[in-house]
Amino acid sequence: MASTASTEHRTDPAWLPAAAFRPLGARRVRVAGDGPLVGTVRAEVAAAVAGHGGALVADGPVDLDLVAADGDGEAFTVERTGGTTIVRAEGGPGLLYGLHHVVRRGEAAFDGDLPAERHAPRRAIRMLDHWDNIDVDPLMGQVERGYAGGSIFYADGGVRADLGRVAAYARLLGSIGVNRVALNNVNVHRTEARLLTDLLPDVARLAEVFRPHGVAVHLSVGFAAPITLGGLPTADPLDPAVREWWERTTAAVYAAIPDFGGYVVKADSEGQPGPFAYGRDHADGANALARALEPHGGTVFWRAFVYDHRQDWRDRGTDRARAAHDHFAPLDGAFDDNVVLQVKYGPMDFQVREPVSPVFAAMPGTRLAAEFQVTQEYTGQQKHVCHLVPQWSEVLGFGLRGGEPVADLVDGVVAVSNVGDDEFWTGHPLAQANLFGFGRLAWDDRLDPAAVLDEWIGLTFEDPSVRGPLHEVLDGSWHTYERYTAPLGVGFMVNPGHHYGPSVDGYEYTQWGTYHFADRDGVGVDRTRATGTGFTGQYPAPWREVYESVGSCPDELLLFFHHVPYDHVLRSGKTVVQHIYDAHFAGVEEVGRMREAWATLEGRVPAALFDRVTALLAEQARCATEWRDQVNTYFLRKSGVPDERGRRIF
């Protein structure tokens, strides 16, 4: 991360400590161009060369020439010729991204000749959503699904007086190419709702901090704001008074923040108000806000996470996985051009393994964004190492419609942020790799996750000998977490409410629609067209046929799509129940090896960081063991089938 200075324990948001800028220190650098972001680049270079023998110069021979055209272009070209590295950017944002590209390359950026290479983001929308509350929620704390302390934005009932950490965070986002940030929880509480009105001057303060790094701010707004804030008797999106209220309120926002990005809306989901109350659909609701934003260039991010959260567990015909497609696919083409439908990457809820959402293939006439969760709600809550960049890469590269990868079906990539006021920013220091990796993958989904992780390691740790052990800990950690938790795509075997740790039947008889239907004969959810909920029919060919058949369904998703007997044989040659036993034992063993690899780094990483990760790996080992024992015992008792290897199952 782009920090203002390195510290003894690297508790800055630190994948760009001062050491990362060392290749610039003794060099002559020219920065040419105008505008706020060019000014940011100039300040970064001046700080990097100060006291290190280099210089920021206006003319003459240079080692690094940074040149920006007028405008807001994000692309840049890099070449090295005649002993000079040249970055030509298509605008101020491009120059900022070009500078950080040079920093990531380090000394290699100044070695030999390099033919001109053009770099441009693959997606225009690269956004982080904060689920931060101004006040502390009695159930969720200050940051809903936050595992790294309180909000970096809010304290004492308002926006923080000292925005120094926010400035460091803005600098961080600029370094990885994130260009939008939503400042508050999608579940908008009473105080956060006022960010749209009387607390707007404080939003303008935050926007001022993000602006120099090319990041536009957004607000999550409540659909019922015309009632709760405006005093109107209705929030009907087709009511002229409601539309006028949104137009007037939005104009006031842009008067205070001319480069405001727009709104994020969660409507008709999990108790949040929405257009259904007025007999309207989601296009009606989204377009009402879009038309208020359109004259100002703003965007509505309308979340597709809409489902019946009061299901009857006895009813196998209702399927939460179907909900987003059922609600939104019929509305394809009905949304205004400045509406982006924000779709979770899977049809359920950020599970460690689930299929890609069929909504991405079903709405070619609608702007879409894929939503991920950097904060690890269902993947260890930043107490467990779980490097998620490989998962996101797999989703974005999945050939869903006619072989087109998901990345080519969406306009943007959005994720729930994982930072807080913890001294290590993400609680688990190694969880910073997920935040860094999200930004890099959002910029270019074709990047190799292992190479991205290597970038993060190289920028964060000065001792190159740490690379091997860190790759041992992180590279396979997503699959390790999957092995000791929910098997074969079944999902949701977590403690209700807080979602940490195992509870195999925790959600099995609840209203939330997250079931595994394990009985004495088998396990899994029948989502086929032939005998189940019909969810497989929401996919285009060939996936509807692939998922429909037990014989062709990928093993890692088998229990998501099918209810099968315990003696069903997987492609590995193992039965389902033996796979469950083996995977859970293997997962715990792999955590043990992760601990051994990390232990070799004592004395090679800062002591405070070493101690924090050591303690968290001990908790991961404890929790993984609990997962193994509860899940294996559950399925031994359900199936009556013993472990063929005779290991202890309680």
The other form holds:
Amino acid sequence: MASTASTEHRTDPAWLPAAAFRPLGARRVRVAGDGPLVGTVRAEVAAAVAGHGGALVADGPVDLDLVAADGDGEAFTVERTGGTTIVRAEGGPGLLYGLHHVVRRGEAAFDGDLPAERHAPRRAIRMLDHWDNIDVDPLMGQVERGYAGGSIFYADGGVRADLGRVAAYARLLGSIGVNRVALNNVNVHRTEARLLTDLLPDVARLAEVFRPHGVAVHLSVGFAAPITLGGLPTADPLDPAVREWWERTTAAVYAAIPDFGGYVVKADSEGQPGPFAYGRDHADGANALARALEPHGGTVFWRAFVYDHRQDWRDRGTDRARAAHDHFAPLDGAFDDNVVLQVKYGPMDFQVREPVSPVFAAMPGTRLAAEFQVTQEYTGQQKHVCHLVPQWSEVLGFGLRGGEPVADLVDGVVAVSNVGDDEFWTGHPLAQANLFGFGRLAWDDRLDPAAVLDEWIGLTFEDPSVRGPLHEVLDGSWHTYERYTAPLGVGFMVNPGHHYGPSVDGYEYTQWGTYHFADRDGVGVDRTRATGTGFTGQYPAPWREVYESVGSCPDELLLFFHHVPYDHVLRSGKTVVQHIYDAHFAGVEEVGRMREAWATLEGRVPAALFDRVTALLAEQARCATEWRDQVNTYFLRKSGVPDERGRRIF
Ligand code: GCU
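Can I have the other form now, the form predicted in complex with ligand GCU, not the form predicted on its own?
Every chain and every other molecule in the complex is listed next, the one we just looked at coming first.
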């Protein structure tokens, strides 16, 4: 990565380089409307026309007419007639989204005629959670599960004095329709807890930077804040003094930030405090905070990631996959209207392959959000190319209840951010495509991931000839990652703690509930009703039957739901053990092809970016080889079954 040192303080323009504004900037443009977001659009257009020879005009004939109604409407209509492209927005945010729609379309936005076409987000909540800390942990760094350097918000023990880079980030988010951001880690430590109180003026500064881009700020708060910050003897959600503390504290937040979005809460999870300590349930806990936020229009994002993280590995009756449904499904209907239950997409923990969480189908009387991880904790930590947009698209499109896709069962789409203070924002420059794609899918889950990637490529790179090789590198990279890591949905097999690279038994005898149960005869977790943990019973028809039977369970999830012998024949016709060998050899070969495709781009993409990706691909190849050899060797030694193709396994 020789080139990165010299460019440390530069900021990559990501998908908004000046060149992306050329088609618009070379034309005559009018911007009509009032309000801060219209002001943002006007400033964008002014910069574009100044750079590309067009004009921002108040009247007369124009090529592009951007017109906003008053208010907060997010939708816009675009049409082209008589040589003018007209965007009519239903409010300030809609005008910003309409502008970026035009930018994404490039020259095509000014070509021919287009009948009026209305664009509206499919859901109101499109949110990124930052797991940033103010303090730097010697082991974890500053951003929990962050792989792109330190925090863009915090430095030197507080909110940064210079928020210029945050402004550039807010602009990127506004351009893809992300409208909410949580500013701190869900594991709320001592210093960060104070963002709610004495550090509030700094949060207000951040809110000011996000506001012109239509993004509301949120804070992660600790459930025990009435004790730790308020000095009360209890945080019991039904205690009047506790309620009064939340009301008072929340009112002070809104006095400083009138458009504050709300709170994110991780309670009774992995050591975080919660309502269980007081014999209360999660609805009691969430509603106490909801009632403090309600008069101000705020929302509580209450996380469903609750499980026993002190499990005895000898205990075969406890199944972490069951936990969210066991805890929350009985509470359906008990949450206030301004509570959104934030549910990880799978029942475990952001693995490369998991079934869709059954919680999405189980709580029709509760507002839900699907939570994804743009940060690549378990998918290569932004050292590996792993384009996750197809995964999210598959989850959101999955017909879980009566054929209804997950997307129609949720009010929101939330993800853990992958951004840090790295020059390229996301550490791996190609991981920007995940951030971009998250915003686009959150806006409309029905978009085709390949088309979204095409938009990102078109905006980010000037030379159109890079499209083919970039698709080769990115399109199949999720499946490639899946092939060389833990097989057939069984998950984990990562090094404990930091979670990078293989360790097949790394979590096998731990308290975390993440086991594969491999022995000399077979592998996988029996989650059936018949003989296992009964997790399949949490699904509605047809999935409860599909997953229950080895015969109908999809191959890619077989070991998530079943413990099978190594010679079990998959639907693909291969035995389980031969599949493991073949997939791991194939995965590493695919990384080799990704490297070849990338190498053809030398001189066609910026040199610093080329060098960074080249170096990271070398690391990906090394790590994938390590995965292949450890996993294959492990299963050869356990099973004694040789590879039928006689390849080298150690
Ligand atoms: C994962 C991750 C943790 C995080 C947790 C969460 O388990 O490893 O760092 O705190 O998810 O989602 O709360």
